[in-house]
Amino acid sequence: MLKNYTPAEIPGKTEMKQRISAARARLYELQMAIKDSKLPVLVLFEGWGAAGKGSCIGRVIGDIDPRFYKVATKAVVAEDEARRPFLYRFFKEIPENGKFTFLDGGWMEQTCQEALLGSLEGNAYADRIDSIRRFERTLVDNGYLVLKFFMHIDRKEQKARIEKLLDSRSTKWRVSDYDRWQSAHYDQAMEVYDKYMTETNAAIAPWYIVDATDAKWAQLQVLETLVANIDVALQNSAHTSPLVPNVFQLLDMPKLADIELEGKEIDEVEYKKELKRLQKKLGKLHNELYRRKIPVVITYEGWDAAGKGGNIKRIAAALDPRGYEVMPIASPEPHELNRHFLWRFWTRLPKDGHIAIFDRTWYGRVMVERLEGFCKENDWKRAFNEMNEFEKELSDWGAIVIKFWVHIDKDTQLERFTYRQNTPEKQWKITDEDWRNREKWDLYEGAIDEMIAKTSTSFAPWYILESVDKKYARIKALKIIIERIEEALDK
C-alpha cells in the first residue's frame, strides 16, 4: 500500500492557507461537540524518522483546548514498560471519553523496528499482527475513534533533513540511531513497512498516508481528515458494534448447578500439615518465578460469604511481599468509567516474575454490570469475546493466568450472612448490597454459567474451588497454583 502510493497536488499558498483555516476552526468546534457527546479520539502518528511528526502534531494540537487532550511520545520503549505485555504501553494512553489523545509513533513503529532489526520474526511477528488488529477492533468497538496516520518521505527527502538536523548542535538529539540505520536501509524498511500497513489496513481503522514534503501539506492533510472522520463518528454515535465470534478453544465445563458440595471438606490437623507443606513450596516457586521472569496473574470471583478473601490472605502469606500485589476491585471511579472496561486492568497488570492477585476481576462485565444494566445487552455480549483476547495477550507474553469461582450453595450463603449480621466485629463485610443480590441468586447463577462456558479457555482455564468447607478451598487453590506453575518451569 506504501509502495504504490501516488501523492496529491499541492494546493496553492492561498488555497492552503484558507483550508488551514477552515479546518482548524472545525476541529475547534468539533472538540466542543466530541465532549459533549463523550467521543473518544485517539490519533497515531507513525512515519519515516524526520518525515516531522512532532512538529506535525505540534500545529495539529494548536487551536484546540489543552484541557481535554493529552500528547504521549511512544518511540522508546521505558524499561519498566518492556517487563509487561507488549499492548500495556498502548493501552494505558487511550483517552477518557470526549477527550483527545495523539501519540508520536506508536505500535507500528515498535513492531517495525523489532521486525527490521530482527527480534521479531517468523509466527512471532503473525501473532504480534493479530494483536494489534484485536487491540484496534475493540477500541472501535467500545466507541473509540482510532485515526491512523503515516508520516511519508522519499529517501532524498529524508536522507537531507537527518544531515541537516546533525549539522546542528540543538537537533542533533533529535536523529537517533535507528533513524540513521533507517536511512541507510530505505528500501528495506519500505518493504516491512508496506507489509505491516496493508496487514492492518481495516475499514474500521484505515491507514492515512500523508505526504509530509511539506509542513503546512502534512498540516491541512491530517487536519481536514481529522475534522472529516469526527463528522462522521459523531453521526454515527449509536452504532451497535457488531459481535465477534469466539476464536479461542473452549474448555467443557459443569454447571454450578451440578457441582458436587458435599464431602468437600479436610480436618483440622490435615488442613494445618497440608497449609503448611503447600505454601513452603510455592514460597519457593515464587523464587524461581523471579529469575525466570515469568508473571502470574491470579483472579477470584465467587458468591458473597463465599471465602474469597480467606483463600487470597492464605496464598499471599506464601509469597515474597516484594514479588506480589493483591488488587482489590470495587466499582470503577469515574476515570474508568470514562475508559475501554478493561483499562483498568491492563494499567494494574504485574511485570514479569510478579504476581498480580486480583480480588474481583474483568468479569463484573458479564455479571454485576450485566444484571444490573450498568452496560448495554451488546457491551456484556461482546466482552466474553473481548476477555479472552486480553487474557490470550496475557498468556502469549508469557504469563500464567489462572481463575477461581470460589463456590458454596444458597443455604451456606444465609448461614453466613446471619452470623455476620450478628457479629459485631464481623458486621462491617455485610452490606444491604448483598441482601438484594442474593436475592437475585438464579439470575446471577444463569449469568455465571454462561460465563464460565464461555471463557474458559485452554490457555485460562476456569478452577472451581468448593468452599463450603473454607479450609478445603484453600488446600484445592494452592494444589493448583502450585501445579500451573511446575508446568510452566517445566516448559
Given for the second form:
There are 2 protein chains.
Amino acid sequence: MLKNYTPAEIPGKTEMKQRISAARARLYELQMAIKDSKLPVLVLFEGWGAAGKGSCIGRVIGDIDPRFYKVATKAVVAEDEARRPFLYRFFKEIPENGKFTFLDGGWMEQTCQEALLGSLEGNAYADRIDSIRRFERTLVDNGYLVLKFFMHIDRKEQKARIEKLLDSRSTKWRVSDYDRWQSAHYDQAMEVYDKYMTETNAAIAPWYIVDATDAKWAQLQVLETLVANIDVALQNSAHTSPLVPNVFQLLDMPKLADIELEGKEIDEVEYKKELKRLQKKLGKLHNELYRRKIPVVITYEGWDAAGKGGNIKRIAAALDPRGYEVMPIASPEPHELNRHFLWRFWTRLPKDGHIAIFDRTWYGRVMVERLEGFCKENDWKRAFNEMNEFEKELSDWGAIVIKFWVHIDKDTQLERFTYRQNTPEKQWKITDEDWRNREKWDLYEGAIDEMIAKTSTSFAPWYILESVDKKYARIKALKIIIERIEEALDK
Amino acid sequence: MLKNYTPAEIPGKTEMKQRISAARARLYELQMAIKDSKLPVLVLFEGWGAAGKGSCIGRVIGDIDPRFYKVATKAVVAEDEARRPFLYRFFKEIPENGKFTFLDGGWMEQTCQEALLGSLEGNAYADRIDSIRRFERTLVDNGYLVLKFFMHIDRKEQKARIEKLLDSRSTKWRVSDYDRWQSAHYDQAMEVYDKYMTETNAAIAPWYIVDATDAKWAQLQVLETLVANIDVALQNSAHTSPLVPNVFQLLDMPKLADIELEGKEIDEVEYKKELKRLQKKLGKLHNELYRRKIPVVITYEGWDAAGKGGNIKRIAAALDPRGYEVMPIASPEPHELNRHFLWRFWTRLPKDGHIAIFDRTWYGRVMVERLEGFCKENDWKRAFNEMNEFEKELSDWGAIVIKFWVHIDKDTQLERFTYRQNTPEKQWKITDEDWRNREKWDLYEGAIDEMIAKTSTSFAPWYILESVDKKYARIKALKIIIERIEEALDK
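Go ahead and give the structure of the form predicted together with a further copy of the same chain, now that the form predicted alone is out.
Below is the whole assembly, all chains and molecules, this chain first.
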C-alpha cells in the first residue's frame, strides 16, 4: 500500500492556514469531549527517518492541555524492555481513559527494523504480525481509539534531509546508524514497510499515510484525520465489541464437580521428606533457569481458604529471593481501572530468567468482576480470548506458564472459615466478604467451570490442586512446577 | 567499626533452634501490627560478596505473608537508573505504609564499589555521604523504620566460598567480577567499608554487623534485631520528628505584597516578535542539552487562573517532544499517599538530557496540604528542608532547577474567574474548589511567603513571574530558562 501511494495535491497557502486553524480549534474542543466520555486515544507515529515525526507531534500537541496527553519515544529498546515480551514496552504506554498517548516510533519500527536487519524471519515474523494484530484489536475492543500514521518522504527527500542534518554539529547526533542504513537501502526498506502495512491494515485500526514533504501539510493531514476519527469514536462509545472465535488448542478439562477430592492426602512423614527433596530440586532448577534466562509465570486462583497462601510459601521457600517475586493482586487502583484490564499485569511481568508468582490474577475478570457486575457482560465474555492471547504472548516469549486452581469442597471451606473466626491470630484472614462470596458458591462454580474449559490452552494449561489436605496440594504443585521446568530445560 | 568487630559466640544447637523459632513466631505476629499501624519497614542487606545475603533474605521472608513485602536486588545499576540521580534507584523502592521492602545490596554497595574502583573521590564522595545521611534521615522522619545489616565473613571464609562457587558450572555465574576483585583486595575493601560505616552510623539508622559465618546464626541475628527494632518503632508511631536547621544558602526574596505588578506588560507586536525569537533560541539550546545530557527541571506554582497552563504551553512549543515531558500533578493516588510525600516526584524525574516541566509540584505540601490539614503540622514544617534537600540532589546530579511562582493580584483573579464562569468552553477550568481557595487568599499568601523565603536556595531559586499581563510572564519565563541553560552550557 505504501508502494502505490500517490500523495494528494498540497492546498494553497490560504486554504492551508484556514484548514489548520479550523482543525486545531476542533481538536481543542474535542479534548474535553474525550475527557468526559473517557475515550483513550493512542496515536502512533511511524515513518521514514528524518520524515519529521518529532516536530509533527510537537505541532499537534500544542493544542492539547498537558494534563491530557503523554509523549513517549520508543526508538530505542531499553535494557529492561529487552528482557520482557515484545509488546511489553508498548502495552505499558497505553493511555488512561480520557487521555492521549503519542508514540514516536512503535511496534512497526521495531518489527521492520528487525526484519530488515535479519533478526526476525519466517515463523517468528508471522507470529509477530499475529501479536500486533491482536494487540491493536484488543485495544479497540476495550474502547481505545488507535491511530496509526506513517510519515512518508521519497528517497531523494530523505537523502537531502539526512545530509543536511549531518552537516551541522548541533544536529548530527540526531541521525542514527539505522537512519543511515535505511537511507542507503531505501528500496529494500520500502518493500518491508509495504508488506508490513498491508498485513496490519485492519478496518478497526487502518494505516494513514501522511505526505511529509511539507511540515505544515503533514500537520494538517494528521490534525484532520485525528479530528475525524475522534468524532467517529465518540459516537461508538456505547458500542459493544464482537466476540472473536477461539483459535487456540484447548485441553479437555473436568468440571469441578467431577474432581475426586477424597483420598488425595499424604502422611506427615512422607510429606516432610518429599517437601525437602522437591524444594532442593526446585532450588537447583531455579539456578539453571536464571542462567538460561527462561522466565516463569505461576498463577494461583482458588476458593477462599483453599490454601493458596501456604502453597505459595512452600514454592517461594525453595527459590532465591533475588530471582522471584510474589505479586499479590488486590482490587485495582484508580489508575489501573482507567486502563485496559490487562495493563496492571503486563506491567508486572518478570524479567527473563525470573519467576513471578501471582496470588490471584487476571482471571478475576471472569470470576469476581463478572459476578459482582464490576465489568460489562461484553467485557468478561471477550476476556476468555483476551487472556488466552495474553498468555500466548508470554509463551511465545519463552515463558513457562503454569496456572493453578486450588480446590476444596464447600464443607471444608466452612470448617476453615469457622476455625479462622475462632482463632484470634487468624481472624485477619476472614472477612464479611468471604462469607458473602460463600453464599454465591454455585454461581462461582459455574463461572469457574466455564473459565477452566475456555482457557486451558496447550501453552498455558490449568492444573487442579486438590487441597482438602493442604500438604498433598503443596507436593503436587511442586511436582508440576518441576516437571514443567525440566521439560523446558530439555528443549 | 568493622575493623574492630568481634563476633559474639555462636549459641548451641538447641538454644539456636529455640531462639529462631521464638523470633519467627514474633515476626509473624508483628506483621499484622505493622499493617495495622501502617509502619513501613526498609531492610537493607549489605556485606561481603558470597556472605549469603540472598539466602538470609530468603529465610527471613519465609515468615511474612507475600502481600506484605517486596524484595529488590540492587546489585547492578540498570540503564534507566544510571541516567537519574544516585538516590533515584533506591527511593523508588521504598515500601508502602504497613509493608516491608528487603533490599539485596544498596547505597552502601554502590558507593563503596565506586570509591574502590576510583570513580568516586574527594568532594564527590563527601557529597555522596551527605546524600545518604539525608536520605536515611528523611525516611525515618517520615515514619520509616530503616534497618541496615552488614553481612560479615572474614577473608579466608570469603576466599573458600568463592572458590567453591566457581567450582561448579551451575553456581559459577553467581560470582561477579566485582566479587573476585573484592576477594583479591579484601583489606583495601575493609578500609573503605569501615570508613563508610563509621560515617553513616546514625542513631536513627545504625549499622548492625551480622556474623555470617554460619547461615542459621546469621538468620537468628537478623530476626532478633528485626523484631526488637519493630517493637521500638511501633511505640514511636505517634512521635513527631525534630526539625533540622537549614544549612543551605538562601537568597533574599521579596514578600508577595511587595511585588510590583503594574507596568509589567508587553505590547502585542513586540510580544509576537520576542516569542518567536526566544522559542527558536530555546529550541536550539534544547538540542545542545540533549547532546550534553544535561537534565532540566522546571516547576510551576501560582495562583489559580494566574496563567500557568498558557505559560507552560509557550515553553513546550519550543521543545522537541521527544526530549521533554509535562508532569501535571493532581491529588495523590492511594499508592502515592502510602509513601514518603516525595516518592511520586522522585519516580517522575526526567532522564539526563531531558526536560521535565512540573505543573504544580512537591510544594503542595506547604500550601494546600498545610492549609487544608492533609498532613500534620510536623510534616509540613519539616518539608521546607526536605524539599531543599531533594532539590540539592537534583542540582548535584547536574540538573538545572528553575522554580516559577506565577503571580497575580486578587482583583485580576476575580476577573478571570468570572470570565471563565461566563464562557462555556472555559467553564471546565473553574470549580467550586477554586472559589473556596480564593476565600483563603490571605492564609495562602502567608504560607507562600514563608515557602519562598525558606526554599529559595542558590541551587534552586524561585522566580516570580508577574502575570497580570500573561504575555509579559511568558516572555520573562522564556528569558530566565534561556539564561539558566546558557549559564550551565558555558560551564
